[in-house]
Structures are given as structure tokens and as C-alpha cells.
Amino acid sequence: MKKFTPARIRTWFQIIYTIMTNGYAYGFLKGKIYKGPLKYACVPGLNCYSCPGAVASCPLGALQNALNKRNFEVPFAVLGFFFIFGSVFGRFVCGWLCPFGLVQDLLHKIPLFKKRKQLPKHHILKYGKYVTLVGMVLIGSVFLFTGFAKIPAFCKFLCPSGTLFGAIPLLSTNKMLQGQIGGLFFWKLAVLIAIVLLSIKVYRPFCQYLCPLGAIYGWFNKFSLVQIRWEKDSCVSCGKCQEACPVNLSPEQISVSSECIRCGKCVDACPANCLKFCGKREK
């Protein structure tokens, strides 16, 4: 009988959470966005406001909306949200609570292509998510204009989650929107297709190289409450944890690295039981 580990229930947890946060069936049927009181609240993952099934908002969208205001003000409420969830969960949010993370996980299970954990030049490309965060989410939202209005640059020009969960379902049922399809939609559709195809071969390419939300939560990984503790004295140096890790982290890097999404695969693979989920990191 296989031992119970969090990694064994993660996919089901992701599916249930995605249904809970994107399960507004009436929105999908009618091609309308839910605008009730829950939309004033954010959920921690990449959860598009424009998804007809979404019952809450994306924190990146909320941050850009705050930065889009005519008179710039520090968005303390959204920053506080990131601090609370980052301090408690770190990139556990990416591994367990992000709908687009689930999509990439499922795509990577498709038995096509020879699988890779990372792209060539990963040590350089991994900083792309920080470039996206600063360039599109922060600077772009403050200074980029369309006509006389500021725009949420990341949502408008890049976010594949918004295209998959928002634009495509809305266009499939809303005839008025179908008549407004233009070059921007086809650009974002091309981005989505590229990420979908790449996800079949490479593990979570959007999360590893482009996602600004992962960049934010990654800053909290070293001191967040949810950790994977490595008991060095019990380690037999077999290398099975790194072999199982989808982003190729060594036991020294697991949990503390900004790339660790707390998927738990290392815990599942460890024969010496020296990797464990815990509430806080013990020194």
C-alpha cells in the first residue's frame, strides 16, 4: 500500500480549488462576467477577472487596477494581500492554488515529446518573470496609455490565463464580442498556443519564465510558514528528490529556492523520509 503524501492529492486539490473559484456556470452559459460582491475580493492564484466563471479577482489585476488610477497612490491593500499570502504560503500558491498552473501540469502529462524540466539557458531565462513584473505589471501599468486611459499592460498584452479562461469562453457565447475581435486577440491567442505547446514538453514554462505572480511569491519562499524541511543528518544523498523535482532543485535548494512551488514530489520520492512538509522552517 502506497504511503499517503500531499503530492498524491495535489492534482485533485487543484481541480477542486479551480472549480470553486471558477465555477460560476451561469457566466459560462450566458457569456457574462460575474460582478457580484465576491468580485471585490482576490484569490491568491492567477485567476482572471474576465473569466465568466470567476467568482473573485486576480491579485495581479487588482494591483494593475490600483496603479492605473489617474492620481498615483501606493496600493497598500493589494500589497498587504501579497504580504499575507506570501508570508504564509510562498510559492505553495503556485503549486496548489493557481488554475493556470493546473493547466500546465495536465498538459505536461500528455505523452508527447521528450520531456524537459527546464529550457536551455534556464539560469538566465528564469529572470524573465521579474522583467515581466517590473516592465509590464508595474512600469507598464503606471506609464502605458491607450488614448487617454492607462491600461493593465500584463493583462492586456500577455496573460495567457486571461485568454484561456476569459477571452475564449466569452467569445464563444457572446456574439457582440465576436464582432470586435482584432489583432490583439490573435496576438494573445498565439501566446497562449505557444505556451500550451511548450508546456507539453517543458514543465510549467509560464510559471518558470514569465509569471509575475510567481516572481512575487518567490520572494517569500525562504521564510513563509509552509515549508518543506530537509533533515540533512538523515539524508542518504541518493539524489532521488532532485530527480523527482520538476524544476531540478537539490535538497539544499528545496523550499528555500524562489523556484520551489511546494509540489511535494520530493517528499514522495525520498526513501529516507528526510523531506517533510512543516508549518515553519526549523533551524
The other form holds:
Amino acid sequence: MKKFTPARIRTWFQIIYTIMTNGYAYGFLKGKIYKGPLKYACVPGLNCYSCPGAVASCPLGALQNALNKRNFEVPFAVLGFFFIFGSVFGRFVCGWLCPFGLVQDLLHKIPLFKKRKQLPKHHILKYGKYVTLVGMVLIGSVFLFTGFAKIPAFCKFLCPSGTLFGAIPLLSTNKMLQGQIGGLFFWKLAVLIAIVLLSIKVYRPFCQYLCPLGAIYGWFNKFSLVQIRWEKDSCVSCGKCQEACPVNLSPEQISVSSECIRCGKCVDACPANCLKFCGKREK
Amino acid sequence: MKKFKIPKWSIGVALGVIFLVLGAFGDQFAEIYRKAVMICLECIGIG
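What does the same protein look like in the form predicted in complex with its partner chain, given that the last one was the form predicted alone?
After this comes the whole thing, all chains and molecules, with the earlier chain placed first.
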């Protein structure tokens, strides 16, 4: 009988989680969005609140909306969600609780193109997500204007989750919105198509190079509760964990790197059982 | 004697809870809700 290892159950976990957080089926049928009380709260992953099925709010959208206010005030509520999700899960959120991460994982399973873990110049490009966080989410939301109104720069110009989960289902059923499609929509569609195509070849390019949420949760990764513990003494240095790691981390780096999304493939691959999921207290 | 050390993640969670409470006092959840129940035209690329 097959063992229930983390990497084996992850895809199903992601699918069930995505259905649960985007389960407002009526919205998909009628081209409307959910307006119930769950939208007072944010989900941990990138999940556009204009997705017809979304039952809660997107943390990045909420952060930008708070920064778009005329009079600046610290967005405590959104920071609260980030601190709780980040401190408990770190980038486990990216690996297990992000609908757009699931989409990229599934795309990467398509047997087309020769697969790559990373893009060339990865060591430089990986900082792209911090540039997006600072440039588009923080500075962009405070200083970019259209007319007199500030704009959520990341949502407006880059977010592929909004196009895939929000725009496409809404525009396909809502005739009133269809009449308003313009250049911006086609720009966002082009971004989405580029990321979709790249995801077939490279493992999670959006998460590795562009996602501001990954940058935020990466900061919590070193001290979050959910960790992958490496027992150095029982390691046989076979290199199988690094080979299996989709972001190419060595066992020394796994528990401390801001790039590890806690997918658990290293745990499955280790023949000596020296890599384990654990809560921080076990250490 | 072994010294008890507060784990960093629990400090993060405590800070998170404090931030949520401060956000609630500042009516920021209503702000999140107001934005989330309107179709975000920027998010879907037509605003």
C-alpha cells in the first residue's frame, strides 16, 4: 500500500483548500461575487476577492486598498493576518494554501518542454519578488495616481491571479463588464499567458520571481512554527533531497531559506529519514 | 537549569493578534469588507 507522504497528499490538499475558499458556485453561474461576512477576513494565499467563488479577501488586495487611502494610516488589520499566517506557516502557505501556486504546480506537470527548476540568473532574479513588493505593492500603492485616486499597482498591472480567477470567469458571464474591456485587460491577459507558458517549463516562476506574498512569508520562514527539520547526524549526504527539491535547496538551506515552500518533496526523497516536518518546539 | 525561551513564532502570533485588535478599533475590517464585496475593476483589468 502506498504511504501517505506529504508530497503525495499535497496536491489533493491544495485542490480541496482551493475549492473551499472559492466555493461560491452561484457567483460563477451568475457573474457575481460573494458578499457575505467571511469577506471581513483575509485568506493566507493569493486569492483575488473578485473571483466569483472567493469567500474571503485577498491579503495583498486588502493591503493595497489600505495604502490607497487618502490619509495614510498603518494597515494593522492586514498586518495582523500576515503576522499570524507567517509566524505559524511561513511559506508553507505558498506550497499548500495558495490557489495560484496550485495552478502553477498543475501546469508544470504538463509533459511539454524540457523541465527546469529555475531560470538562468536565478540568484539575481529571485530578488524580483522583493522589488515587486516594495515597488508595486508599497510605493506603487502610495504614490501612483490615476487622476486624483491612488491605484493598487500590483493588482492593476501585474496580478495574474486576478486575471485568471477574477477577470476570466466574471467577463465570461457578466455582459455589462464585457463592454468595458480595453488595453489594460489585454496587458494583464498577456502577463497571465506568459506566466502560464513559463510555468510549464520552469517550476512556479511567479512564486520564485514575482510574488510579493512569497517575499513577505519568506521573511517568516526561518522562525515559523511549521518547519522541515534536518537531522545532520543521520544524513548520508546522498543528495537526493536536493535533486527532489523543486527550488534546488541543499538540506542545510531547507529549514532557513526564504525560498523553501515546504512542499515536502525532500522529506519523501530522503532514504535515511533525516528530513521531517515538525513544529518548531520539537527542535 | 534549562532556560525557557519564548519561541519567535509565538511572539509573531501575539503581535499579529495585537495588530488585529488595533485594526478592529480602527474599523479596518469594515474597510477590507467594503473593498472585497465590490467587483475590483483594477484586479480584473478594466479599471
